[in-house]
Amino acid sequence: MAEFSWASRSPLEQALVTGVHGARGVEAGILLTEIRNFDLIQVMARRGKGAELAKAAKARFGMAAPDTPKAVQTKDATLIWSGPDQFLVLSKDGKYAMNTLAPAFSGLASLSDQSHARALISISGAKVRTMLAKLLSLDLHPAVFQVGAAAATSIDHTSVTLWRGADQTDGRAVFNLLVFATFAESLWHTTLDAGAEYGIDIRYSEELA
């Protein structure tokens, strides 16, 4: 009989080598970071449901989930526009898990447990836009696309989800991607093909940018 193994995984478990990779010699451009053991919730309105589910999102998280594109940071998530009334809940330790998130809106909105289903990566660096800029067609300039700002965009043809996080303290930009689990592998090797030639300092960690 075939044994199973229910042990969470990273997706890019094989493909993610620490370390510096592309450019030596150089400072690393790119800082490229895998966030691994997140809570990651889709909340989605029921029909005829948005206004409610709003303030019973205000009621949860002490502000309003976003209804542009945009992400905003409570004192212990983030919540992330993803579409007409629907948003994600990044959080940790379980704090915003299935079981203490379905009480609060039950019969408004539909809730989807996307934890093990997406990578999250972080990208930062003093060449990030220059990077993001072979990838991306969105203007990701410091006065267009702001601290907080979101988008529903692709990558080499891969949906992904990408909102720009707070500074660094050196003040340099942080952007975050969450891209399906399947899709993961190649949009890792994607990104390091684009900044190879800047130098890029791989790490993983399991604290959320």
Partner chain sequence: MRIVCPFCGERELGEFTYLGDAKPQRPAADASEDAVYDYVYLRDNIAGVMSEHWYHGGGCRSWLKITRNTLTHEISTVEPAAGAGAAKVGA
Contents of the next structure:
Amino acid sequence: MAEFSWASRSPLEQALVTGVHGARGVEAGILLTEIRNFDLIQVMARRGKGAELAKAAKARFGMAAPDTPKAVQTKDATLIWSGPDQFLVLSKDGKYAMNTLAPAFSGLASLSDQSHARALISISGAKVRTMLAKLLSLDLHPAVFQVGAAAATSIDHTSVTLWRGADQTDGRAVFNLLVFATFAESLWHTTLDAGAEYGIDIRYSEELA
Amino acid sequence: MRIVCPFCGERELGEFTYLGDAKPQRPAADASEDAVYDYVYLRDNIAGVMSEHWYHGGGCRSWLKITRNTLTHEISTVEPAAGAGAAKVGA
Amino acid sequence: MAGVQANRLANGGLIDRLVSLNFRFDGKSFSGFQGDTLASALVANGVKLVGRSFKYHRPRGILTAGSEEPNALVELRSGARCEPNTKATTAELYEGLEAASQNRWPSLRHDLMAVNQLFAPIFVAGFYYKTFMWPAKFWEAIYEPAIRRAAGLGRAAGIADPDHYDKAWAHCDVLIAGSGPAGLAAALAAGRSGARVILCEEDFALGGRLLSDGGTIDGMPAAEWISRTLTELVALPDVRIMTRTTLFGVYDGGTYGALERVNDHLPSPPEHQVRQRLWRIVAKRCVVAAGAIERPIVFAGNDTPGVMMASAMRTYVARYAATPARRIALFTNNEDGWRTVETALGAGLQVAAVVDARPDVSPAHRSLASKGGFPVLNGSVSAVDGGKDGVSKISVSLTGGARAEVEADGLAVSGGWNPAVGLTSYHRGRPKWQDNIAAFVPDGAPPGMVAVGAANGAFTLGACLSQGFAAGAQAARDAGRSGKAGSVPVAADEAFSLTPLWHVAGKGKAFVDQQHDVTASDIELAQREGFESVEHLKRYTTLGMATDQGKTSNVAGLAIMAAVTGKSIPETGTTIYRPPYVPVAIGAFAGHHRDENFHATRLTPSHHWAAEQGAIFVDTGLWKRAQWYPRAGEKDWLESVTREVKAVRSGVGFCDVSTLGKIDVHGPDAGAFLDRVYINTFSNLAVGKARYGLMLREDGMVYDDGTTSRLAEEQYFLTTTTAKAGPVMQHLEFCRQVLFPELDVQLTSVSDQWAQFSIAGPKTRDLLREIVDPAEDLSNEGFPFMGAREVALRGGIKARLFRISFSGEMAFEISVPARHGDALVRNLMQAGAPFGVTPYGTEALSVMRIEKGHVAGPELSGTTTAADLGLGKMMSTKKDFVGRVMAGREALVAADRQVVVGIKPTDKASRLRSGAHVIPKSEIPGPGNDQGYVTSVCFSPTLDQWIGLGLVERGRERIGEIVHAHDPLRGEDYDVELCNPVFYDPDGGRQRG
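Hand over the structure of the form predicted together with its partner chain; the form predicted alone is what we had up.
Next comes the full complex, this chain leading.
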């Protein structure tokens, strides 16, 4: 009997074609990078256990988990607010997976593995806000949606989690989007259509930004 | 229309779903059929200030209780449902 | 090069004479310049006749120079890009522009439809209602098609628009509508204060009336002031200037709609760009500086080509250096109209006469007249001579009764100005009457909005600047910005005087609404026939209901109605104002969401594998699902589906069921929570077990069904139907957050986390043993029916196995983390090859569930109870649950309800179809004896005939009865037998084996 390969396949594997999409010639206005193979755990505080969970989370992550729409960067994970009493733990290489986190928050939180339920897309470039204005109804003005801001919102009536990561070294803003895996290809095409006029440089990466 | 979600901040209408009158309370298990009938079917048709249930399904998935004037669409208060943000209960 | 622009002035204008543009109108070649509109280019080329009117096919020319134009509507472009009813007055000229006049046949100059004018007596107000009443059947067949051919506007392209449109959001502190002096001043004040400003201007150039009327601001010519202002605005960090953008609507909460004509000024959009973009702008404050619209005076022949609004005439002369006439006359009732005379004289045109309805004309104007050598006639224009070649002679009724005639080839008309009160009135606001300008002005506005300048009835330049500036500064402060607004731009205020005049009585047609051919006598007729209310007047005469929404006609119409009813104009009132301010293409509202992008789509984890197999996909809600997998040589879907069913029933097959909604229900009270949302009990479900559950709505009807498994003490995994995944999640959150907040339970959708496949058929275990770790016990004892637990797969990953069956066969559902779904399906194919594993689609899935008598969407119709579905016994009597009380109401437990039953034709060769009605045998079908209907059908390969499920009155008591299937939609009648809905393996031995 043969052993089987269980190769992981991104929901964007078919749709993502690296290289330049849309307008060419000048520097691409949009840089679109899919981040593949991450761990994503949803942590939902139990009734009346908010304070205890916060304490346990701080002990576990070395930083307080956000309880307002923010994303915080710990040394080895990003903690992203995803609604009242809940946050997402984004990490790589099993640093924070169900089997390690569940015991730590036992009795304080309900955990749900969402590692395969989302695609993660990082968006930057000179035209990033212009393009995102076609997809998102939020005000992404630099003074309003600052580094570390997060939001649970929608694109095409589909829920997404958005947060602004650290600026690039050239000072340009970076927006991260978690989208539902089964919608990912559709939203990807919508994103390409929205950004085509600015030129899009498409990549994928195994590294969290 | 814009609704200020107590958790997410101000958002556009498209992120929310309207359910209806928030006044009727689900009767206890031993309530009469008439009481349940009233809860399920009987609604006041209010021209003016009304308490309503809305769902922020396009955002944080919280159920909200919104006080809105049905004549002007003016929203005066937005509160989370009792079970939204319940981790802070007793804290 | 097309011919000379005979009516182009040698100098002046805001046109770029170095860029000559060729264009065609009605097939004839012309040329214009960059900076022209189609209308100004036609004026420059001496074209006066541009269209035929809606009802009477009267020759019409250009009346205005803006978006209020009622007459100069053309079909712009050709082929798929042909856009009817485009206003020539706002269409920017570009190289190669093609336009055609509308509503004429065979040609504009020789329009045979003009015979309609001979029948004018029947085309009065309400003529549709009066004339085409009888016989009723003639309406669709004869009257309507004939009317549509003869009356109307341009023709739709009839083919799909090849261009793209999109939508975007913008946010600001201060939104400004209009870039005239008031708008620019507001932008300066708000921008300098540090506010985030968006300035929308409909035109491609900024400046509004300053572009035509000039003036002196801060001691400099208007053009220089505009240029300096723009330089300053552009340098401010958060000021965004959007030209070619019309603010068309205001919505609740400070949300505004704007249409940006991104590339309408080009023959086609550059690659990757959109034609138009719809903006939703969220603004804390809005300053409406939308200006005013000059209004006509109604008199006989006022629609003759060459009759033009006075302000439009000086726009063509001053802004476009194009002369609408050589020898003009002016008919005015106010001071502002005289500016046209000044402009005309300045451009070297002849002035034939000024007809001024006011008793007094200023000495300055008197001396202008004597210097210019033209008479000033105190009176009104009573008639205009001239046909399709335009105005030739003007008849004047002088005050005191005498008559005069004036030879002229153009007549400028000014009846005063109406503030553009649309935006301020869109929240059911009613503008108020202001006597000194004899016009409606805004009376309040939606929250956060203020009108300034001409839009607020302030018609002088100094007032426009000061009002705009003050409002801009205040709006910035209101938005929390505290910067310094600096000094206000200053200009003098022009003299102003007006004597209201709406209608000059006379012989011949006098038009109020030129686009809809509504005359003054139509309004008088409406009054005589009792349609006095303005809303009735509007609908009876169609006044103001054309694409221009009566911008030049509504107030005159009200004034005429007021006169005939003896009421004042404010007593007569205005109709309700509604957006959009200008027509907005449906394409712009749709934006990206058309064709394959109509809505977002969801793909299953095996989608691309299925596509490789040549699967046929079906849209199921947002999902694309494999419906069947055709193989070479199969002649139709039925053959493929039949093969798939047989393969499952005799061997093994699999189907992607990842589309089911999946919800983690966690927490100490998870079981108690499920007990309240399902009719049956879940708190007593053992860990490692699955159970079928049924949910009701609070009204007692079935809402959804699915299996829920207990994976750990405080962890349940709930599944929903594909269709209800979203709604059930919302419902459960309602139960959790609103109904039962005391329960400690947490919910999360994990629909996308798991790739889930149903593996079914007698060889299911054989297949599973190939891929599941050999240490896992899959025997009937080790993994009994309704078992649910995690297992290891060969090669290292974990999966969840659920021993549940929808097909009635020995079956498992297996789920793996979604990114392994593609690998799983490929591994199943590889491992299953020796067993002839067969992928099957939703069609085979449906066949097998019907054979097995399982209910699905057609039976869970929102009108059925648990008992109707044969699941009444599941309803627990030991606990409360959503829908419990209402499910017990009299009508919901009545004995004669329509319940699920099996149905098969008595003739095995006969086809059964969904929707056929069930009638007692030998009765004549009718509403009185309709006993239900067929809900689901399939061809059953197992029974070798068509079978189905139906909802039939007392169906379960009537097993074996022959009834009649009546299908009037398809014209079919046949006998069917009511039978046990479980056609296949009724004792369930196969799925338990």
